[in-house]
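Presented as structure tokens, the chain that follows is alone, the form predicted alone.
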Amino acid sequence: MSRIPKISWQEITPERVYLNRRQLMVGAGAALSAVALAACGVEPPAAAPAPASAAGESASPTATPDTRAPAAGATTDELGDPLNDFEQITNYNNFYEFSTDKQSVAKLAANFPLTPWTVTVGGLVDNPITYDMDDIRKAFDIEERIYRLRCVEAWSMVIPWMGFPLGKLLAAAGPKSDAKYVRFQTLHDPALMPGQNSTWYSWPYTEGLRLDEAMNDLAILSTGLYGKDLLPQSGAPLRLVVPWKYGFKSIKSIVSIELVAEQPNSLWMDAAPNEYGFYANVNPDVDHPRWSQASERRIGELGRRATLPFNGYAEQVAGLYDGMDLRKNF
């Protein structure tokens, strides 16, 4: 898909003409590539750490084609499940950086700023660029990609994402062979983002990824969705969508991606190590140890729905932990 022009969201048509415009796109044959994606926000999962092989020994900067990808304009995901609404996504967040209450979210964060904003990409890595958020939108071609995202709070939406494939901009960083994961922290300023004033967590925020699991074709960086750049209570301008994983692993407003030789330490796993691990693979055999991850609620629906084990797309990221105990390594 070509590149989104950087428009303001407040000059965006209405959800409801957008959708019936990429109705009419597809009816025209307009098909551009894309692909399927969803991540929940900033809450407790349930994950934790493993080593090399299974693990991934140092990882090819090749990212894997996603091979069950919506058509462009697709209405509903792969699985026909039909999108969430934009007032649903953008009005439902946990984002703690502002508050624990998912519905206050979005009005604390209406001032955020989102300019200037630059992202460095460093670590191990033979070279290292800061990014502005103009540079990013250049540098990567941004595309649709319509993924489920299911909550470790088991809830879930379906959600058109705009962006582009983590693992390109991870190749034109150059990982060195070294390099065996992937380090994101949240831009920490409890002045704009009053939740951080919380001696609860250990700010800022941070989560990692093995190498393998970051240059997978499915795991991406967003920029806006339905359309639209992010708005700040969605992790604008820049936020993780790992779509197989708990929400809480798609990391927002990320101002720093560094590749490292150990396993990175995330917030949810210091603050709760026994109940959220590294992994966060979505897995409905494994509960949270305060309730069952067997069935979700998905937003706008009366009623449950099973989860699937890794939300769905078990045919592209589950040969990622073969040989692994997905218990143990939650």
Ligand SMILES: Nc1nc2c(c(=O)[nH]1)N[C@H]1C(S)=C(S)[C@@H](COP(=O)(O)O)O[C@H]1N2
The other form holds:
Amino acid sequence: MSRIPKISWQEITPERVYLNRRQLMVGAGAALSAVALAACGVEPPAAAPAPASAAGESASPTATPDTRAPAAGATTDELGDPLNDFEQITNYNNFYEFSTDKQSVAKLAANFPLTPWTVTVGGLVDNPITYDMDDIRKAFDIEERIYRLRCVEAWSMVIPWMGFPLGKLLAAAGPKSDAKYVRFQTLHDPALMPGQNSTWYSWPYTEGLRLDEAMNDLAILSTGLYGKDLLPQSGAPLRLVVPWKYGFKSIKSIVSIELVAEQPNSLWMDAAPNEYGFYANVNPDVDHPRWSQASERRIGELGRRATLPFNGYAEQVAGLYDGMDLRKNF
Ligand SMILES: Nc1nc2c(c(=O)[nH]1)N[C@H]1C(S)=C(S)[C@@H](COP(=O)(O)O)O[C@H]1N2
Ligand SMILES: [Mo]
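Now that we've seen the form predicted alone, could you pull up the form predicted in complex with this ligand?
Entire complex below, previous chain first.
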């Protein structure tokens, strides 16, 4: 994950100019994060296993993680894998409020109104706050985070999110000592989100994190990607991104963030408790009851690649689960 010094995204630049500028900044970010890791006495992530060769694929140029700065012209994650492009990221979406067909979501969500939009932060906090999106953009520095997104359905992408650490917003609210979990809720408005008329699911979409997970620096609230504001299909105007967990934890179009004492339920736990647990950490060793989680299809690639424990973020987050049985707590 590369963290990049704060940049102004106000100026509109043509995509190509913007992308060139990004490449420079990604290089700078990679160098900075290597320094930060060294300063904390943490080893940079170990080389990840090569993609599965079971499918008979020849080794791709990205098969071996490259810890050096990205080559000129390359835009990659910290493992050396290229970013998915804007078209891929915004035209292949899971957002059941609009459709269960990934390639229809963008079109069906196109007119979803993003203003006015308020997000309430409440529950067991000292300072309950209701933000509108302008307040949020003013209150928190927006930075870029390049993360892998690994859907529980075994496809993945690399996405350059814009956002800020969830922990900063929670700290501003001041969790009380009995707050142990965070519960998130998507807008509930069946007139605007036609999928919510389906009785298959317990709308609104909700998700949850343990408070220490939520405070981990990798967990962000995202307002954009590729330097642009989020489009509706990506969960505008504000969505969670928790890169070490299956994609369904990264709840979209959030209107409420609540600190609570008990582990909250989620829409997916309600829908199929034997298939979707509360933790949902990416784990190649624990299969979904209906398919293997050992490998995945990176959108834009042929064949499959190995799925990494915690989606490649084990160095940063495995410690959150010390002593836990990750088969039981799937
Ligand atoms: N409110 C809401 N959030 C959601 C979903 C959804 O259907 N509704 N789908 C989840 C799933 S399964 C995934 S994989 C990611 C997909 O995010 P993307 O479309 O931006 O790639 O969003 C997650 N967040
Ligand atoms: Mo997903």
